[in-house]
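Next up: just one chain, as structure tokens, the form predicted on its own.
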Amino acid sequence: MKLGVLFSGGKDSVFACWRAREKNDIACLITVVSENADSYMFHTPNIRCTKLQAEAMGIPLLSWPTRGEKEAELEDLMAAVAAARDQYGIQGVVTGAIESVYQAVRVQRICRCLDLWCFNPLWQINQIDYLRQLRSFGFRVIISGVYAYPFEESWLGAELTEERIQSLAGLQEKYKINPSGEGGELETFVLDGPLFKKKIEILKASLSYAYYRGQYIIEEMRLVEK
């Protein structure tokens, strides 16, 4: 079956479309670029740097733009979906959704709209083993935003280790987060994986923190032989 993805450049949307290109053809990436940072639907930060990571991958980005008005903005996510299918025949979406009824139902409701199936291989994962696998399989994570207490300016851009993952199976114990981020507590931003033909170095990124708020943006980067 020939497939879109929802990408976000994130660790959710490349491991799900890593796990669907494992039996289906990924003919295309779908990246939604917000204009509103509190998108309730679409990862924000570092999402223009898609367009290198879909490079990195050899597999086609559609971009489309919206201004990340709350529901307006499905609109656009069905346009967007409308004209992954009519230019690129895909004949279902994938998704990266863990737990987010919100957003897994609305996607679910654009597919049916345009007569495409929904694929969510992610879904109700245990997040803490997924974490694990990501580091097991050779997916290199950067975290790229935070927006919650009690996450410090020292995650962000932190790589994903095993150290960080303990730190996060504590902060859901204590605090009961989702160590995934996807409550919106922590965004990802990912370097390299078996996807990759070639990763991600970066050469110069900013940081902005203030009250367990923060964003990790990548100003240059380029890509570099494995």
Contents of the next structure:
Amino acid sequence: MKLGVLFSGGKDSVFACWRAREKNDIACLITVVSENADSYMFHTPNIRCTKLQAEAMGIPLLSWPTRGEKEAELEDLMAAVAAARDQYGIQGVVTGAIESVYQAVRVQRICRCLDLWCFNPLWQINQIDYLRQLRSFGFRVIISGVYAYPFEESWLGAELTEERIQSLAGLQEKYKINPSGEGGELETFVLDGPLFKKKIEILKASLSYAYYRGQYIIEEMRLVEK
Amino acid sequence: MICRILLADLCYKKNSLSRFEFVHPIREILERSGFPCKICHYLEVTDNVLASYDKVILCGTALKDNAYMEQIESFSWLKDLNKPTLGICAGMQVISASFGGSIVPQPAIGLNMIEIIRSSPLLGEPRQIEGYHLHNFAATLPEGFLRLAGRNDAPVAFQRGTLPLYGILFHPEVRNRWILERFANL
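Switch over from the form predicted on its own to the form predicted in complex with its partner chain, please.
Below is the whole assembly, all chains and molecules, this chain first.
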């Protein structure tokens, strides 16, 4: 089946893409670029960097703008998916949704409207097990945004290691956070993974952080041989 | 003795991408509760396979996946199966069709209130719960079945008389994991 992946450049969409690629043809990645930093639906830090990730994986990227207003952005998502269907002939959409009924329902409705299949290969997965799978399958993931107590500045730009996963498991127990960050606590960016023919090297980045909210913005990067 | 549960994968083909969404979450919930499970695509379920398990769950499918509807005869074993069985969404539709009911259009996507109207070992006492729906079709109540939930249109849950054969239209793996644990403990 020819599929399009809703692609933010974070770990969930990259992992979902890899799983979908096992037995399907990934015709394109679909990135909705939101002007609203607090978008309900779309991951925002470093969203423009998906272009280099797509290049690293050798998959075409369809980039679609949205102003990121609460329900209007769904119309933009539908337009983006319709464009992917028309341009790349996709028969279905893949998302990295794990627990978010809010996101899953909206994408399901869009797919139904457009008569497309909808796949959520991470749906309801145990989040700590999943974080460990990312590492064991060779994904290199950094934390690109923090948005909740008690994430300190040291998380920004840090790689997802076993030590960090243990910390997240502890925070899940103590503060009921989603360790994968799907509740908006964390954002991530993938530098390398099993689908990457080349890996991403960050040359320059900047950091902003205050009161447990911060972003790690990639300013310069390049592809290097693995 | 530990209860072993067979998870019948109703997706359009064996090892499809949908199994991660509709079968694996159920396996994970049950195995974390101490019930070993085995996944078997519905076209490969035979009497020999069934003989090795104590209970059976017929799992759901993607919204656009209706292939199981063309293969209802593949579930002929349901009529003679003397083991606790739970059909989820597409699985409920298959149970209905196998016992003389019909599969009818009734689309729903998202969280909805579900009214449990009759007490049962699976769902407990009458009350309202919130459940996650993802279906284009529902199923009518076959003769000899009791409506456990849902007042209007097709039932949201049913049971074959007092036998441990159940169907639920919503997905218990989302927000209602207790139903799977309760079924495993029946």
